[in-house]
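Shown next as structure tokens: one chain only, the form predicted alone.
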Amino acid sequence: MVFAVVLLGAGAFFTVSALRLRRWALIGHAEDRTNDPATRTKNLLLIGIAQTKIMRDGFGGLMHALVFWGFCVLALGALEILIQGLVDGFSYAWLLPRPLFVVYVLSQEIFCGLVLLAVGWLFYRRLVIKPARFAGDPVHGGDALFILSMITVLMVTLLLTFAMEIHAGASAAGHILSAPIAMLLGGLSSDAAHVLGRTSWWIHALGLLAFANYLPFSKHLHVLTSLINTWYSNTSGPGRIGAMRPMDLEAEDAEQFGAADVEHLSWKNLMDGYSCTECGRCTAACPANITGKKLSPRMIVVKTRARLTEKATVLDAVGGGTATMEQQAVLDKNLLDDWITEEELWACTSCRACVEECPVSIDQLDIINELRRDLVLMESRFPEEAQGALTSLERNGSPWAYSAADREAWTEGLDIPTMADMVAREERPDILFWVGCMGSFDDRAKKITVAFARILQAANVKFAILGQEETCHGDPARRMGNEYLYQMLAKGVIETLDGYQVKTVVTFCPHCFHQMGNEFPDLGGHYEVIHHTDYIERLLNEGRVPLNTEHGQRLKVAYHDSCYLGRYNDIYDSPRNSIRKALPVVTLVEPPRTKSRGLCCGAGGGRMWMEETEGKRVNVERTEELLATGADTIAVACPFCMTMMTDGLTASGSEVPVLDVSEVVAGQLRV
């Protein structure tokens, strides 16, 4: 019986705290995550269930699954144990046929010790070892340790209390653990056993409703949250892969464009919150974090998660009344500026790496994202630096101020038709070469396009270009949240498209090809877009480029992954082989940090634009990573890659080139 009222109070005193966090993060604005449950799932099963991501951490990652594992496991044995308060004596050994629960035994004995081992591993690491990613964490400090405690009390008296049932008589099948446990106390006397095998499972049961009452006020609230986050994710589909959020600017009631506050955010923004371990896998990875940037991707979520504790207690507190001059004051704040600032927005570089490395599919860039739209749209308010680009962009069709006339004089001598001059012709190409802005104005990335171009002459592919009527799509617009220019922008060029018939379209730079491969869907735009590389790998697995077959020196290639081709697109093989195939002697020789985990040029997210004035510069950092290598040459597959590791070779005195992967190739063409 007091067990009874215990356990109602407990589940009663659950379901309140369930409630209120439902009730909380439903603050934020409706979204729709139910689409294509087959995917959803599947990412449930490997990333949720499987801990596909989490096992990224190497050995930390083993250890924190094996804990997962564990309590998914040994979650029959805590519902045993709670029946056993209601029901005197109660055992699956009622239900089960007697090998089944030998084998139900063992696995509780097998996966309380590893549980164990884990937990004596994750105490070591926060104590002893502790990795920088775990400073700096203001609302749950000691919070991690106190879980750990409570798991290895949870550990310690389950199998004390299987060893006492043992002492008393029970059968020692499949108990590897605890049954040397009871050898080890076979000298206590009967009621000494029988007090401390019910201590022991007093304790165990009481432990267990503690902690999971516990968990809604604590960082691990991300236990109960994790797996149902997972399923309700789009960091890894399903739909666009960092696609950005579509807008609608024309709603009747828009009043408000992105967010300022947390209720400007969505529900799933808000449960990601309720999700973060804090583990700081994602800062870890960031980019401007690592060269000394203010910007935590980690305590964005952490700050958004407090806000909404903030405001929502308050909000609690009023209900329909009149809230306190404190109370209003709670309430006139903002997550932008009163807890997150401009210089950590500014700061990210939008490679997604802390969306690629959260073990529990947590959407940070979708956060910075909303709250850059604000600042723009709202506001007014983004780096001054920032202006000239997009103020070309409305005027230009460009972030440079080139006039649209200049955009084909890199064609000079190569006899590149124009869509219209086809149309004219009645003839249609297999593909639209997009050139893009870097291609078309930028000296350097000129030569790129020279060597593309040449490359599918060479390989005898009827292809065209806009040539003048080539605009921005404006992607650097919506990276920098200006998303009214954005949808200005793109309308014309998919309205162009269109009006061309364009069904395939083959571009050189990953931002181009993500933005009209990934996002121009939401405003209607509909084609098969085909990077460079990609398009590379396929003419020569096809025997349509002509190389030469002699080859000098060998040569040691670093290839760095460009963020917009590889997290965005899961495109990393394709430009490895097409320098493979096309220099049969090279050495391709990776950086520590690579394909999925390679590090941002520092180009992303509109910074190509902007100045880097505190700490480390991204690009710098980045070449000396890939210098280390031993490498000769450094190749890319992005005009914007190709333009930060050259300033950043310059920057360390390298002499090292930097070659597209189109021009190795079309350095070893058959002439």
Contents of the next structure:
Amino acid sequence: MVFAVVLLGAGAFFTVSALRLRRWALIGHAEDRTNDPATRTKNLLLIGIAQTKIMRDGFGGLMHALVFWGFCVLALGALEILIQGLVDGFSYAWLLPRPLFVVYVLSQEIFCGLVLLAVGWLFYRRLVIKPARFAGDPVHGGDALFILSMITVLMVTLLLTFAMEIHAGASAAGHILSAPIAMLLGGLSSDAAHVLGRTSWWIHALGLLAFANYLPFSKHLHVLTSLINTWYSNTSGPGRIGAMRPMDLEAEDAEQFGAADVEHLSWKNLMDGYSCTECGRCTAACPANITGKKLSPRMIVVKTRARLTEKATVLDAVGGGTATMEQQAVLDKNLLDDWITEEELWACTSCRACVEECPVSIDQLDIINELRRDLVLMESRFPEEAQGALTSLERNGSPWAYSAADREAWTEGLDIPTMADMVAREERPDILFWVGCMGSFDDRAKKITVAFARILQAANVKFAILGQEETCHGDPARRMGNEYLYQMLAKGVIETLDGYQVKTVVTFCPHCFHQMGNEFPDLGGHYEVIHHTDYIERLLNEGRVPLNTEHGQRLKVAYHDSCYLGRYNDIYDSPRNSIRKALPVVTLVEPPRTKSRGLCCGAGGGRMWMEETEGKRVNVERTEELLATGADTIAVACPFCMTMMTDGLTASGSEVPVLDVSEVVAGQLRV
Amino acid sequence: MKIAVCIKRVPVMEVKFAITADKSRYEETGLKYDINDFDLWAIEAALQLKEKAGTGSVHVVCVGPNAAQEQIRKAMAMGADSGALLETDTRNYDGLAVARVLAAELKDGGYDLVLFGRIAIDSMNQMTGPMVAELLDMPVVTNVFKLDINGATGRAERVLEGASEVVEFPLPAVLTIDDGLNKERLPSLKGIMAAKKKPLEVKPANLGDAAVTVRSMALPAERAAGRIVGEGADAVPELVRLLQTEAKVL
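Hand over the structure of the form predicted in complex with its partner chain; the form predicted alone is what we had up.
Whole complex next, starting from this chain.
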């Protein structure tokens, strides 16, 4: 009877907390996250139940996974305990056939033991190993120790409860841990055993209720929300998953563009805040953070939740009434500036390493992008150096102030037709070679352009370029938050492409590749866009590239993954395969951070056009990692990476050459 | 503080210009246009003065073709309150004709300040500002790179060759703004949306007969390719000789 009242009270309190959290999250704007149940189920099973992302952290990940699985299995036992409080002596033995019941008991015992082992190790890690990622940010480390202690108490009292039941004569079948404990405590009088058993039971039962009610107020809320968060995560698949949120600039009544405060974010962004347990995997993978910038993706999420709590608490208190001066002061604050600074936001290279690492499918980058949009679209605030790029994009259709007339300067002597030439001859190319601004104007990148064009010519591919009709698609502007300029430029490009009825586009710039292939569809541009590494691999597989296989150099190549190719589009193999196929004797070496864990070159997210004065330079950090592999050549598949790696090598005083994958292949052409 | 800013629509310079067959003008196809850079700084100066004063208005005036509404809207997106286009299709190199049209427009406006960019990057005459000042009978300060307005007087620093000069002037006055006073703001989307609703008056301008006409126009001569004279100390005498006789820089 006493327990029934406690249970009812705890249940009511928990419900109130849960409903409050739901109401707060709905301060965010609406967003449909119900499409594609198949992918959602897959994410739930793999990332949620099978814990694939948490396992990226090796042994620590496995330990945490044990606690999670233990939590799932022991939840059954918790239910049994709670029913016992209402129905004296209740046991699943009443419902289950005997063998099944013993299996159930065994499962409880096994996981109780595993959880205790895992928790022991997690204590050891927090107190003795102290991984760097737990420190650094002002997060709730004490909270973690508290929760580990609580789990320990729950496990120990559960085993003691079982043991004392056995002491009183219950069957020991399946009780592989508590039976030995009962034996150890065999000397206890039956009264003492009864008291110990009942006390353990009460501590366990009340502990469960306290635990559940503590969660909504702690960083361990993820226990309740992570599976839900994973279910509602972005399911749009490779490429589309990194596409920025579409934005309707023509909406008549729109008064806010981007996010300055929590209500401008979506409910999912806010739920991300609930799901973060401050583990720091994102921050440990962040190129800006690694090199000493102020940005910590973890803090972006932690601050979002803190601001939501701050604001929503006041909103609740004010209700329909008038806010006091103090309350108004809190309401007048913003997530932007008062919690998250401009400096943090501009440090982001949009490399997606944080999103990739998060075990509970939080999208830190989405929040950063929305805040950047507010800065630029609402307030015209951005690093001064970026203004040149934005002005040039507007005036010249390129982030660099070059004349469109120079776009085809690289074709001199190469006999490269433009689309206009082809149309004039009443011909149609199989592919449009999208050169990109770097490929057109940057002296180093122009060599990549020529190398790729030579491969296309050697393979007898019928292709054309746009020449002077090519302009930037606006991706740099979009990444810097200038959606207006982006849409203007992107729509212009789509008009040009549609004018020539272009179907297939091949480009060597991963940013062009991502933008045109994955983000143009939102503006009505639908093309098959292929990255040159995929295209070269295809040509090599078809045996269409005449290669000089005898005089292959013996090279040791470290391939540096481009973020927009790898994490954004899941292309990791074709650059490597192309190198292997073109060079008969080659050793591909990998730095510790590679493929989906590859470190950004530092140029993404518009960083290409901003100064990097704080901390170490990202490209230097990355170049050092690549050089440490002992490679004699560094291969890239992105003109931005090319610039950053080349500069990084110069800074390190190294003479190791940087080659684009197409240059590696073109170097082997039999011509 | 009531400020007028006179702006000019000019071609974006990062393109290759071509001259028409009759050599009277440059080809306009393929050109893009923007506000003259120096005028952007004049707009920025006006906006900052208004913001500092906390009150006032910024009015933008442009003599140009109908399409120049685009540039006026941009100025409004930056923050100007209103604009007027004095429409003409004449491409006029006669600064005085333009100055007369502007002065007539500004005469009864009661402006405390009339700002110009120091120079238009296409015609490079730098005469319209001072001419308007003369026609309006106002003091003029040219090449301003530092500015401080205090009540009815102003104090400005002017760029001189290798030096600067501080001058004081009473308001109302005409100023021409130089590089270095400020960095213009980029319009925010919010500003662009707001600009669509701001008042823009379009009226025909009669420039009359031009006192100056362009007879011929030519592109600068192509730069000759660099020449390597030789290597090491042996090449120095020949290099010096060429610098003296050919390049004539020594």
